[in-house]
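Let's start with one chain on its own, the form predicted alone, as structure tokens.
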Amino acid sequence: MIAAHINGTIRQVETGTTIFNLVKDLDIAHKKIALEINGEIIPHSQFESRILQDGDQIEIVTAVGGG
């Protein structure tokens, strides 16, 4: 297990977890999101290959519709 800081909250995740798995576990895979790790915006094309590391600072922002 590793500790990741997700939107300011520490969450334990399995070692080897990818961004794709994290987004799926958080039940936000169906939403339009922007994701940043340690200050770097991660493109969706890297979600399946980018593995989370212990201590990663993750910020996730979801798009909200409206007018």
Contents of the next structure:
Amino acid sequence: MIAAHINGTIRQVETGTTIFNLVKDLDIAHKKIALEINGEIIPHSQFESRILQDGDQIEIVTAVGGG
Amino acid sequence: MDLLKIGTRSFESRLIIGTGKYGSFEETGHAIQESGAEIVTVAIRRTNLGQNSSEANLLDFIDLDHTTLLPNTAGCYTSDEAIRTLRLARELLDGHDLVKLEVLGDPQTLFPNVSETLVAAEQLVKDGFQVMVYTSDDPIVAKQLEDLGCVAIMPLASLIGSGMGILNPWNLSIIIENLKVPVIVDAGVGTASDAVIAMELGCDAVLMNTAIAAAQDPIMMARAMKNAVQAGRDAFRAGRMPKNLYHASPSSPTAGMMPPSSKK
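Condition change, the form predicted alone to the form predicted in complex with its partner chain:
Following is the full complex, with the preceding chain placed first.
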């Protein structure tokens, strides 16, 4: 297992987890999101190939109401 | 056709509305419809994870085929935060490049930090964004932002969410006169007459959120704002009569009056 910070919360995930796996496990694969790891935006095209590393800082954002 | 041209896009409606502070997503969607707005702003925030992951999303309630989303940088206090937010927004919205930049300087007044705004604007334009920018009503800064390549300059009329209306029409007029890109009043509109005044001054559009969302009946206010923006635009284009400070001018003929009564 490795530890990843996801939207400010530490989560334990299986070693070798891809972003694709992660968003499925978080039940947000169907949602419109953008994601960055350690400040770098990860395009959706890389979700299946990018493997999480221990200590990764992951931010997942979406559009909400605002003016 | 009197189109509003912003960057490479054209719009029929000159009312842009925000999607915050509504009672529900249904109400947000209904207000957008009633307002006739073709551009609506959205904020970028962390996705809810865990127990709320199946909850509805705002985007499900917006007719995305007929609406242009305008992601904003609300809540950002540095150019770096704003740039980061809009790069994420572009990824989120599949390469969408029309954005609203706002860099705040103070949580009490939400006045813009114009020096950070200028830095962010320059970088975002270089990155290929079409930047609509919230700023103070300083004509010099407005011109600098235009010179940097922003596609619309959006001065405040009064503080964000204050509903205080158009506090400095003279500054707005100077900005409108000096700029080639659209000038859009962003922030401060409280009721329909404020929107009319902004448009009569020659603003190209009005952006508002709280004036609609915080009305007793947001849907009816959305309609009022649609009509106000249209009325103000028509009045501006029609060209108002000159003001005569000390001379009244009768509307009815002065000839053909009956003589004064001779009866004693």
